[in-house]
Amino acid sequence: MKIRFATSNPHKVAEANEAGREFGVEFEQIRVDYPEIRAEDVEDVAKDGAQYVFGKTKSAVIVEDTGLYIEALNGFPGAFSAFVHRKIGSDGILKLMDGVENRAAKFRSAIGWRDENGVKIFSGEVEGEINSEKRGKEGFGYDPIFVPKGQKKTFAEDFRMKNKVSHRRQAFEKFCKWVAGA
């Protein structure tokens, strides 16, 4: 079963396909620009994006949005994570966290599925902490500074571990189970 995935990020498609294999679900990247609403909740961003792309393509589609929520920064950057990463990157987050003892953070991911029956949202979350320095070369975004709970390595140091425990993996597994009727 092929599912159209509106994203400009091929890394997200690869992660989705990793999760979809066991359910017989394959994700096909489509490049459709859509306005990303300014909201604090990744679920709202994914829902609005899926609605927009469906309206433009008139076919079933998913849109995914992820946010890094840092406790000491009152949830910043949250749903603005991609924008913040483009502006200050992981180095900027590390500067903001310099001297901060509470390094608790979580990644949240939301998939918005839109078809002729409406929108459905699938979410995932992984808790962890912000490392004091960047480590690892794999992955993308904030992967070099995020260590999931119960692990010693960042997502960028152990991409296989990321593919098993990540927020995105959780959301895609929920979606795949639902769409495959598992």
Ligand code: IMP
Second form
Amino acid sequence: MKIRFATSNPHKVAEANEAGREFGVEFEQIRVDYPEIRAEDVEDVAKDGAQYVFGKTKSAVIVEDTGLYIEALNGFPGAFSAFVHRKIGSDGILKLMDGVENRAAKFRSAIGWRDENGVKIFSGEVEGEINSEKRGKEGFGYDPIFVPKGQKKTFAEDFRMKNKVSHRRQAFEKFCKWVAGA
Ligand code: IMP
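If the structure you just shared is the form predicted alone, then what does the corresponding form predicted in complex with ligand IMP look like?
All chains and molecules follow, beginning with the one already shown.
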């Protein structure tokens, strides 16, 4: 089964396909830009994006939105993670976290699915910590500064581990189970 995934990020498609394999679900990247609404929840961003792309293309599609929520920063950058990454990057986050003892953070992912029957949302999250420095060359975005709970390496140091435990893995497993009727 093939599912259209509207994103400009090929890393996300690769991660989705890792999750989809065991369910016989394949994700195919389509490039349709959509505006990201200003909202605090990734679910709202994903829902709106899916509605928008469906409205333009008239066929079933998913979009996915991720946010990094840092406890000591009251959940910042959250659904504004893309904007913050463009402006200050992981280095900027490390500066904001300089001397901060509570390093707890989580990634949240939401998939918005839209077809002729309406919208459905699938969420996933992974808890962890903001590392004291960037480590690793794999992955993308904030991967070099995030160490999931129970692990020693950052997502950027170990993409196999990321693909097993990540926020995206969990959201995509839920979606695949549903769409494949498992
Ligand atoms: P978006 O979901 O594409 O809007 O991503 C929001 C921001 O979080 C962007 O700066 C991404 O690079 C970053 N991001 C999204 N997913 C991940 C991930 O799995 N690991 C690390 N950073 C991510």
